[in-house]
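Single chain ahead, written as structure tokens, the form predicted on its own.
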Amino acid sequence: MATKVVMPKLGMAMTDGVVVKWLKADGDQVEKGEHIAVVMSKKITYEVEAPAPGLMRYAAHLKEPKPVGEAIAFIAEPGEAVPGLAELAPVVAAKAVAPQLLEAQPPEAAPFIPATPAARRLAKEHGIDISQVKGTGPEGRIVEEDVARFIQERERAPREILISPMARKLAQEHGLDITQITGSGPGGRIVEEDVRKLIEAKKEVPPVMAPPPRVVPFIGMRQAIAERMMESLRTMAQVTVTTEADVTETVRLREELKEEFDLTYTDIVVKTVAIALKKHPLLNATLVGEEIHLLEEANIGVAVALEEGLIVPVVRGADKKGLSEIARETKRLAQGARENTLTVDEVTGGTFTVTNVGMYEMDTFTPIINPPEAAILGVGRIVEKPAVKKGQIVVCSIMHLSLTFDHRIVDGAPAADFLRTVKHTLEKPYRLLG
């Protein structure tokens, strides 16, 4: 019997996923734990592992969605019949008939030729007899490169065309490819009123249109972000603050620090912010219904950007790890999102949200609450600056800090309390090492 392949579940909240990548032909042999597909629910993309060895047969389509534990293949044995392929739709039934099974048509089909099912996929869309293609698989049988040989050979064979000297020559004047011309002479030559037809046809023609637009499709990571970003600004009371902070010494601290690990401004903003909110329990909280929950963790969630959005790793028990163990944390979750190896654990509890747009060239912006949090922190560049400090102008390293809070959960002046609370941690950052 045939060995179901469903779509897994990637998450509590996850209730559907979409096939994003075949990483096996339909009718290719598979083993155990080989990896066939890769499918994507809203935060994540996972690779879908063989559940037993067989013939690959796929029951879903590229970018369809499907509920969690429905089928999106199947494993069958050579020759067995596949359920439920029926209901598809006919592209993917075509697909998924077995070299074995086409042994099996009466004796008044047309002779086998034996070919993989990939062979015959690209001769179909190129409309090539698979009957003139010759095999160099074993036993002669077609394979995918014979194809693919056979195309080039046909493309780059010359196509001697009919023309008259006359029409060649009004044709090279005007700048015509001879090739796109449709002869009405004997033997479909192309004759002098041919190339003057085409000529007056140009002429008639509109201006030439801009190209359709790139389209990118908007599922999985995209339309999560979406989601939740009109989610927050629908649901939630959102106001910015903004602060600057002389981060000289956060600058001369780093510069120590760096030499005995691989320590950023996101990682030291990482732990200040979760002190912070130890000292100001209404930004680490969550509105449950009529209630606000005050949480007991520190959770820092640290935006990644990557090329398909942005995704919110996180940094769990923040106000329990030091700078050094922070630094590594966050080193590993970043790698992670870029690699797409997080797993659900790693992409959600956050209490609190950091983003960091200083490698931009950003100074202040307005960022959004990533929900059920209650506040979320925005950093800017540092950028060196003179201010008067005891009567002396000195030069200064500013940093530029955004805090967007819930204005239902907290009010304006706890909430610039705990902005004042972060800006002097790091002007004073030396107390981080406590």
The other form holds:
Amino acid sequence: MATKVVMPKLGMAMTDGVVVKWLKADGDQVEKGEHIAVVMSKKITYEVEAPAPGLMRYAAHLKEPKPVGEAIAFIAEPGEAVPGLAELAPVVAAKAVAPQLLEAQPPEAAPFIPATPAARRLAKEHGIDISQVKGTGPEGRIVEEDVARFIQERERAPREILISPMARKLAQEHGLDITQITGSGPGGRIVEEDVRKLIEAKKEVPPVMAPPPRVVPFIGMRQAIAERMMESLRTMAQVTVTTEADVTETVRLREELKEEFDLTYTDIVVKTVAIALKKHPLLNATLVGEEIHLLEEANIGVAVALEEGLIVPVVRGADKKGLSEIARETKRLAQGARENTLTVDEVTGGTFTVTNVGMYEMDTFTPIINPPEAAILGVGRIVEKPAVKKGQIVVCSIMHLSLTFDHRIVDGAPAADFLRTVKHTLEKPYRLLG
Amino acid sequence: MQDVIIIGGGPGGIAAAVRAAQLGAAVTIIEEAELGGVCLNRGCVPTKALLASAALLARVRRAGEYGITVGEPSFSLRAAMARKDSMIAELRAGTESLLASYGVKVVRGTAGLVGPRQVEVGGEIIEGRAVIVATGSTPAKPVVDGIDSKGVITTDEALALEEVPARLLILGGGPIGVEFAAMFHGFGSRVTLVEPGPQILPGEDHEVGQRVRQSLRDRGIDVLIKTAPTSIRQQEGEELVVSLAGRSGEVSADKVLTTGRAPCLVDLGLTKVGVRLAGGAIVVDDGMRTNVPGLFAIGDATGGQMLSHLASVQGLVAAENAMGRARRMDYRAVPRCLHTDPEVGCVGLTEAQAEEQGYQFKTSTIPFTLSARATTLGDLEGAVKIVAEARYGKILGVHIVGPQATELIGEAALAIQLEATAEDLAYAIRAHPTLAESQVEAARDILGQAIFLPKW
Ligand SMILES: Cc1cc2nc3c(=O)[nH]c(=O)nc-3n(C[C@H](O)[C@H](O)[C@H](O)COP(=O)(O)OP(=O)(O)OC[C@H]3O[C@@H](n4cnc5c(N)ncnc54)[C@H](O)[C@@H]3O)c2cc1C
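Moving on from the form predicted on its own, kindly provide the form predicted together with its partner chain as a structure.
Time for the whole complex; same chain goes first.
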């Protein structure tokens, strides 16, 4: 009897695996204990040993998923005939399944498709999935003309749905999309019975009559933000770390300075960050092709929430500016943002962004980096909390800080280092005055 | 070990054998009489061969209409039978070489089941992965006093008569009875057709029944409905005297032909293996499976409509399922035909069935008198009738009496199979002048758009 070499169970959750490499050829003489194949589960690789000496015959195709316990090879005794792979049933699906299994890639997020509002509207009217349309606008943006062309081509294309005349009429009357019906007739033809079943099935589950949604146009700033955010998440390896800072001293400092000029916590954080960036240049960087560019200026973007969306005016060279100057500038920029009078220069060229959600009573969150920057600092609210200091319970003001950084550019340790610098500065803010 | 064993070499068994072989099966087919079954040897083929003789004889008599002068034709039944026999022999040889070409093993003998997948024939037991019962049907005489008299014959014997009976009484106004009535009337018999039900061609559309009855009567055939023989007496000199229920007087005949049939299941061992039967037929699902796993049944043995082409398709379905595929029978588009003159071709639902099934429907009837082609052929009898569902216009049934109805019905069968609507047929273009135009016109009429029907 030939000895079976089975797909090993390499972990509790492993249900199947693939042979990624044969270490012996089909028909080779193998010794007991010799490594004959490399198998791989979704998580790990493993070298399989021959359980017995003999002639090895493959029982699996490379990258063909095999359930745990099923034969991947046989080891035959001398003179024993074992069917080779050619005689085994061909595996049709092997190619299609294997790469997915091997790389265990997460499903691709639905990409954001740049398209003009007119193009979107036209596509929607014709029930077209916009991702199917090829854009010819700037940077591949889909313009109305592209959708119009797509519609034309679609109408010219041969209808590939096989459906009986009766089924078509029935589907039409019931407002059913025939592309969504599976046909049970010859060659997948949709027949009356298929449509009737669908109609019945729909009857069985009375649809919850949702009131029609209020429609907000997805245009302008909203759309621009969507594009930027999706681009950010799609292109960067974003990691968020959070910490708490005891900002009791910062609170005191602000109270003092407020007597002199209008100062917000955001202003203080902007200044703090600008200084910290000088010490941690990897966080004030951008990735250009195969180079990481460490930027000279610390231009800090400050997110301003408007009704239509978010805008991020930039405080240039914040490291070189004093607190009062920064305070004045953020005020002016916020005003400009609200009045829509900002120039392009005032909203571009940022190297790092600060976004404060403290006024919304939020603590930590995972801000999304404003590309092409390398990091963003989220500022939470300040709350008074009891803390133990030198054996005493005292009341401290605590601020939450959330730093999202691009792990492609900077690793966790230096990023944490940067955040610690920010934290320490906010805990002893008087050096900011220097 | 065989993959598929088939009992019965009729049209059902042969189709199953070829299909199973196409799917790679090792197939054995067991036949106790002749390959081709009833259809080839005692059914479809001989009747159609003889009906062709009768039709031509009638046509020759009408030669004058076409400007041809011929003398009074003389007819020889023996010669017509000989023609028929040689055709059967030819087709039978064809069947044999067909099976041989597929490597199907033909075993001669009477087979019986000894297990669900074990068949005994000639003292030997053959085992198979699947067994298909295709034993067909045999004539079944009604229970009537004197039914066993000499001179009461079945279709088997009628197809081997050497002389045309002067007076022929046919019991049963179904398709077989009507065809024999037309045939022997054509050969010169004085024919009486007796149907117990309210219409001849029971189960067909009432208009079809009426038209055919009218046409038989016009030719001089006595058609008696709603009556059945109560007794048959043999007089001296072979004459038979038949009393009919509810009728005074008796009908004398030289031969009485019975047309009933029953599934051929005796000594098959069906009860031994636990096969479910109902009404003397094997019960099957729409995949032709019996209740016994691995055992299939097809054709006349399963009762229902006894039609050769239905047996064949059931054979294909059984073979595919026996070979691990999953195919279901679709009974919506099975044509039912009569090769009489005029011919009859029907498919799908009759008006009565449409009503029974709760359809809202429309009907239209276009007589062949409106057809240029029927006119040129000199065959004006008959009409095309369409039954269509009212809302979507789905074609439910088409019923044709008239020239070449058996061929015309193919188009209607396809329409029903493909779930065509009246528009599909109405918007079709057919050559002029052809008989097929009438079918399109009937579909137009469903839509209220007939163009050759005068506007009343
Ligand atoms: C007079 C007449 C005219 C007809 N005309 C038409 C027509 O025009 N069109 C039409 O569609 N249909 C017609 N039919 C019906 C048609 O002949 C049958 O529906 C058809 O033959 C059924 O096919 P089958 O394969 O089921 O069985 P059959 O054709 O009956 O074949 C069964 C075979 O099994 C054999 N057999 C039975 N038992 C055993 C056993 N135990 N062991 C081995 N072999 C066995 C028999 O010898 C026979 O050869 C007609 C029938 C008759 C009688």
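So that the term is clear: the rigid core is the largest set of C-alpha atoms that superpose within 1.5 Å between two forms. Numbering follows the first chain given and starts at 1. Given the structure is predicted, the values throughout are model-derived calculations rather than measurements.
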If you line up the core, does Ala52 shift 2 angstroms or more at its C-alpha between these two forms? yes
For Leu62, state whether the C-alpha moves by 2 Å or more between these two forms after rigid core superposition. yes
Val357 C-alpha moves between these two forms by 2 Å or more, core aligned: no
